[in-house]
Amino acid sequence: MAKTLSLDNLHRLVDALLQEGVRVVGPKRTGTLTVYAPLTRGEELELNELPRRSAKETFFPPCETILSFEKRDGRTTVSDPDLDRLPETVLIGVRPCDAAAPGILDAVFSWDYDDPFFLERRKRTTIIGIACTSSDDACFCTAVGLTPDARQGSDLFLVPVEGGGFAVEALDAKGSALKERHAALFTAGGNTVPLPLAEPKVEPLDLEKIRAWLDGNFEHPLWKEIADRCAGCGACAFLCPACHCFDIVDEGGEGSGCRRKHWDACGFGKFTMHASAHNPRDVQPQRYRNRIMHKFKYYRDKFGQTLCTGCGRCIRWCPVGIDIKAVLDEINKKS
């Protein structure tokens, strides 16, 4: 039989967890924003909103140290953070547009090398993830091959139902290991008819025939035509759920210091700035095409995956304009 999830027992659901020592990140509102945070209480769970920073920084922070040194008596001694000490963590209240997201990370993070860092966050880690039931113009998860109830991704899945509550869905181990460890908070049977799915306004796109015309069209006019506005910011790629680009930097003295991780963009002008001074994409339309392309080409040459989950946050937060759903549709037009 269907089980079901009170408003009430979600929250109560929190605590427990916080209270078994679990870290428990979610929406939450902070100031005038609503983000993924951790939660101090269930009653802090935010889920009316779309958070404005997506769900990636849970398992891969803007910031974070990979080894720390230390000169000494003329010896030098290089200290990796330990990895056995990351929480186990539940991040709940995710969209489907940020739930999906992790596992598209999964092949370029365990590709050439295991990066244990986001993997062993990744491993102990359970996603609760809800369907959307309103969605706004910027929403466009539908274009590219996603839902508003998508369970791509998560391993507990909530469906809001008429008179309050959700239907849940333990999609796999993690998620019926969750359900079952808190047994008594969800009910058999009770109302599972689903509240009226969000219905985002955008037709699925040809992915294989945008990708197919990026392949033809490197130097075309339209990326002069899109990019002359762009500003170079990284506030799409920062915000983005599926963006990955970093950079690795040395910090500190000559007695000590550590190597971190920092988040990086490709707009950035110094991007893919040379040690002689040389920049292969020196003005910003040559950046922009790459976004595009590394989004709906590379990533799906090599991957077979499509770098975009469509929620829209590059859309809404861009202080340009710029939208990327306007550029698929031109795209598309053009194939």
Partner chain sequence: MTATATTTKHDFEPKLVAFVCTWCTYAGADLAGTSRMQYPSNVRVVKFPCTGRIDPVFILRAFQKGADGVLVSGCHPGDCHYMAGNFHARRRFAAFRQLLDFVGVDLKRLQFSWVSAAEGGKWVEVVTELTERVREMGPMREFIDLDASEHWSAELADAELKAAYHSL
Second form
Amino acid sequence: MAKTLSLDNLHRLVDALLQEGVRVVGPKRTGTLTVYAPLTRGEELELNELPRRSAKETFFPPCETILSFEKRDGRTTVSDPDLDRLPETVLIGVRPCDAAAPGILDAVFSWDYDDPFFLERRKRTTIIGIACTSSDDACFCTAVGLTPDARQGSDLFLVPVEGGGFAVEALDAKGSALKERHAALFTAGGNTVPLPLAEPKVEPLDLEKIRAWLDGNFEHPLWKEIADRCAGCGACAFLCPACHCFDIVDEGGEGSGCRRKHWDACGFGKFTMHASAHNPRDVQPQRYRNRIMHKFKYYRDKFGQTLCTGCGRCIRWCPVGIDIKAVLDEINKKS
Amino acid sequence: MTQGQQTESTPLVDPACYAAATAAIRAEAVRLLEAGEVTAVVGYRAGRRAGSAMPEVATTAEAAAQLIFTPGCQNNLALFLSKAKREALPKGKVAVVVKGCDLRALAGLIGESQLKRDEVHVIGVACPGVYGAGADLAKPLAAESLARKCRECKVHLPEGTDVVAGTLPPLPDLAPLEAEELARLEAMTPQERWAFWTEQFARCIRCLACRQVCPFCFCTQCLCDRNRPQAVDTSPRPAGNTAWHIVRAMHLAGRCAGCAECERVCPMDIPLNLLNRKMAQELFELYGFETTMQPQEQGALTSYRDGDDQSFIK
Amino acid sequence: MTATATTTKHDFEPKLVAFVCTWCTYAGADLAGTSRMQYPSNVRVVKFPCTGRIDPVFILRAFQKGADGVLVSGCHPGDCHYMAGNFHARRRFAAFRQLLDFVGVDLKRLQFSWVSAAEGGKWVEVVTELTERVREMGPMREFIDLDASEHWSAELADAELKAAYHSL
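Counterpart to the form predicted alone, namely the form predicted in complex with its partner chain:
All chains and molecules follow, beginning with the one already shown.
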């Protein structure tokens, strides 16, 4: 029997989880923007807007300390963070384009080296996805193999239903466990007619054909045509749910300091700069090409997945109006 | 409501004025390219989404015939004439489409010897205003979607350009939101201002969009990218973010043209133009310096007078 | 000048950084020393060729690294070894002060002065005054607190981080 959850009970669920000491992260209005942020009560949940930044930061924060060092009495001590103390987290109210991304990233974060920072957080986090009932002209999830109600990546899934509230579906053990633990909040029956989904109206893409075209067109006038206008910032990469490049820096002084890992972007001129000052990606079109190649070719070649979930953030926030969907349409036409 | 005023959501101006500017830009751009007077025209073209626009480097008459001017033409194209983006342009004389605010930036670049006036053919646009960040581009431009800078714009009509595209329609008087916000901050105590900016800067993710779209951030090696010695922490933490934004505002003091692109492109909604505007205001009060549409030989902080104020120096 | 001020014990000894030009103020400070004048040992002097070489970012860095007060000092107008370095510095610091004030830094912690090579007494006066003023104000917490705060999901502090990094 299908279970439903009223909006009030969803808020109560958040409150109950917080009471248990679980960290609950969800879309929250802070100032002028909505971002995924730790909630302090259920009512803070803002489900009507796609958060400005993606949910990846729950697993891969913009900046994290990976060790600290201190020099005292001629000896240097290095300490690692105690990852066992990372709290259990529930990531709630996640749209399908955001929910799908962490699973895609598992492949690279456990490939030649198991990244404990990412994977420990993954292990301890339950994702409550929500079907998408609002989209705009930057959304294109359907063109990259997802749908506004894709379950991919969610442990528990909510579908907004007529008359308010949500139909609830547990998709795996984590989701079921959470549902069992708070069974009293979920009611059997009720209206389960889903609200109309926000189907983006976009040209479909043939991702395999695009991959094949990229394979043969590393050098092509298209790159210059598209990306001469690229200003070389990291807005696209930093807002992207799937971009995962990072840099490692030592910060602090002579006596003590921290080694930190923070987001990096292939659009930056310094991204591939060698110590010799030689830069293999010397001009902006080469950097933008890497962005497309990585998402639609390299990652597919290596892990069989596309590094894009069609959330549209890079389109909405590109300072110079570069539209990745338009770029893909163009390639799709060529291939 | 008094006569002549309008609500925040009624269309601001007749869209026909943008169409007229578009036609004039196309005619001029096609003429320039066909006559071989320039190798490229830097202008705007329409994007895939309704109402969107993006910079375009047109090198053929066909491409030039696609140029547009709409409220979606937010970018400051003077960026392409700075050292940082010049690589995107072919060699030779180029033409550039500028709004009044962009023209101030272009004049600033010429004043800083980044290019010579005769290396560029300037196509000015009579600009009633453009969309602000996050505006719904599919709807007609209205006071609510107008960029904050445009509400107080004094340079709707560029001066000293080679040609001006379009004519200016009558524009409504709008409340100066940015000036009001600046006054609000100035009235605060230092502690309150510190709290305000700390919260703003904490959000910064260091995507550096503010730097990359700024025509004046053309250093080959940004101080804030250096790590030996390191002046500013590169990690997106409150400490480094605060230092970055202070250094940025300082480096733009007396140079910033007020195009407010840094603020528009900030994906984290940090009101960066308030910093630039504050500095411009202070430099005007202290030294009578203002950025203008004409190149100036010396900037506020690259010149001095014997009698400059030193009341703060013991 | 008596030596009593230096023997008084205080609860808080502020850390001051003085960025000075080598031609005038450094020589002035040197004169104060060779003349056996007493001034608070709270000040750490960093020598530059000219005030024109003192980048505002140095001041910022000093505060970030724990300075409670900063002094910038150089040649009187007209006395610059490089003709106009201090004139440029004057404008730059006039602007920088306004910027710092606008972001909320208390300007009482930042002092500018002209101290010539002959003004050992003025050096003592400037340093003593700034030391006492900053001592009264207490430690500069703003930048230190900033350095300790983490950014995560738009929150300044996050319980998760605090717990996980407790051991650091």
